[in-house]
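Next up: a single chain in structure tokens, the form predicted alone.
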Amino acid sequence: MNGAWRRWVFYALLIILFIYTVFPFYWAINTSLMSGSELFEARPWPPDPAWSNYVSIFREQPFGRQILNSVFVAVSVVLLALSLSVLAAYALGRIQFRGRRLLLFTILGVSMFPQIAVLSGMFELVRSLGLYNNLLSLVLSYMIFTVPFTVWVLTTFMRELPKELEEAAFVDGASPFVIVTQVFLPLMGPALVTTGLLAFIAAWNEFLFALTFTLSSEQRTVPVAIALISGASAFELPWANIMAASVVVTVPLIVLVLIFQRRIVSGLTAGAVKG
């Protein structure tokens, strides 16, 4: 019996978890295809929904546009992010030099800054190399937040592989170069898609620095365009299509995660345990 009441109280905690997690995207998809005086009535579902939402959201501006530059960003940066990173990881986590341990707890407290304290010294950067409005802008600002987590995270997990491959391809006379892209990188699978991802989303949901440093709206990504979404007033915002639009961008980052799902949790427990 105490182990029927365990399983049940298991089973309703997941439920709750379940519901907790999931209704804020279910209530956003039923919002989304609202139309009219229905916004303001709860209902499971609407009636006949109003998929014309979605399409007016490409039709009313280059939304199209702005979710290929979030995705030219946050790609970049990923990419970016991990070959500086994976480098870094094996210089802090493999060879032993004095101040080591002070440069790691530096590019820890680099990322704990709040980017309202960069923002002024980052926006004359991008100014002074002709960036304003331009991508490449954001690929750079991007960096400061996503190059600390990545280096913190990879160095961690390269200090768990073993020492006898790397001595072993040293004997057979490889550089470290070699040994970083041909040893350690094969094995390095689910920790560089687990910093990647993260580090994707990062990118991908960014909005100060993409609302300070881009101006147009083709260069615009879409957390921007979906804030300059606006009406007349608070009550006449089209909400419908504020949903619809947060639905289409957030419905990748699902598809990603499901896909890579298993690397994630291979990559989160890596080094937890120690054979």
Given for the second form:
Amino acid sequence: MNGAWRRWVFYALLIILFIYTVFPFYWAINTSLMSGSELFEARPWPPDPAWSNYVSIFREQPFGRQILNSVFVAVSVVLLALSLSVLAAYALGRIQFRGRRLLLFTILGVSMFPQIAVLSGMFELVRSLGLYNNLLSLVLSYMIFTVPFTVWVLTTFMRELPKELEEAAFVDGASPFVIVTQVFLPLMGPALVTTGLLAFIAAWNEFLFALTFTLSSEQRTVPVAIALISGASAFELPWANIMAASVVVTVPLIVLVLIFQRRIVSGLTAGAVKG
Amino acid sequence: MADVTLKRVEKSFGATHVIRGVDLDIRSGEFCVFVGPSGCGKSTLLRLVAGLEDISEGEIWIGGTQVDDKPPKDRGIAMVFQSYALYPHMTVEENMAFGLKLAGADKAERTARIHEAARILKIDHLLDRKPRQLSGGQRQRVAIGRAIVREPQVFLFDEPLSNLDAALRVETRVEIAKLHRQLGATMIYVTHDQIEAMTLADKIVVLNGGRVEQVGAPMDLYREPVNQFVAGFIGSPTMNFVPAQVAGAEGNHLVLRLKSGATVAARRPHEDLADDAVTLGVRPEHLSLTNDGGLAGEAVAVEKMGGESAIHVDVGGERPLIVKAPGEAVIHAGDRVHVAVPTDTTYLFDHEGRSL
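I have the form predicted alone already, so could you send the form predicted together with the partner chain?
Complete assembly follows, chain above in first position.
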């Protein structure tokens, strides 16, 4: 009796949690399929589903280009951050040197600054490098919050790899670079997928830097583009278009997470428990 | 094949002095075993020879070349690790090819060497498997194979059998001995197991606290240990040690008085005794049970191992004497027994543990 009751509570909580997390997305889809005044009736489903909003977001602005911008920025950030941090993780995780802990905590410290605190300094940096209104400025600035995170996760993971493996490769005549790329890298799949995906999501969703460092519509990434979607007049907020655009840019993330979900869990817990 | 020579080798990790002045000559083709209790520095010494650790003082020579500044790959060594350390993402063949590829050997030569090693180790049929698809014994062979293909001057083994179960350990031990005969290479082998040391070695190096206690052929160490540590380490069960007082001499024998008051005759040492407090050492296999005479006591435990039995006899000392008897013991715990001490196979140690 007690057990059955507990199970009910468990499933009730599960359902509440499910609704709480999924409802906003459901509502976005719902809204994106409505048109005109239907928007203001708060119906649980669209009375007359229409794809017109999805068509119009691509027609009224370079939304396709903006998605490609986001893809370019996010993929570049992931690739750069991972290759930098795999090398850094080898040094930080496997080699004893003076000041290693200090360096690790400095890297962690960098990621703790609120974005707004580094914004103006970053802006000066971007301008002096001539990267204003250029996607490379976003790649550069996103590394600030992705690299510390990827370095930390990969360092923890790298530490767990058996020392004898490295020594065997060393006896076989492998240089540190060969050890990292040919022995360790193939073993770090789960950690790379996890950190890469989280870095991708962070870069994909970033708003503040993207808003500040880009000017023209062609250089915008999707979060900024969506925020700046405007209606026919200054008094109209085109909710349906905004929701349609949001759905379009969320779907790829969901697909990615679904594909890699097993690996994400094994990667996230990799440093925690041995085995 | 090459000689290995260590000259006054020292190693410290910070303030911890791990290896204290080791001098050692290993001849070409010799099977040398480093043995000692955990923390004695035997693995560290092997890693110094391998080049995985840098020596703090001294010199290491392999095949007439001083190697202490060279990286492992230039020392002409190959190493087999305790955990095998196979590359998990590579097949057996790729594992064995890895070092050769890095050394720039061409494909034909790689294939030839790998197949030769695989044939010697009987792992031909496993070449396409990944390490996780292999049993412990098979992984061990692959690890050895990876060493063989490098055609090293010296093979280094770091406790290679300690991850195998008992039956497989004996089998692999025999195969390593066979491999040594077949390849004729110099091998250095680290173990904490004195049976492995006794059965495999041409030369045993007993280490304790970073120092070499004794170097010699297995039976020399068994017959003539230089001190109480070596005497206790070589042989199983371990040698019985009994504190005693010299009470007098009778011809070629010394008469010793034990704490219990009983007297025992022992082999007289060559030198004169400076002190009359000594430790008597007798191996369990040299003691026997008799009906009367010898040391009287009570059997406190009888361990039957099938072919032989170990009988623990309390004769009034600090610790019971262990007597190894062939066959199945007919006595039981609690029985009164007499232990005969053979005069000719006793050992005497002074208060510092040196053999007299």
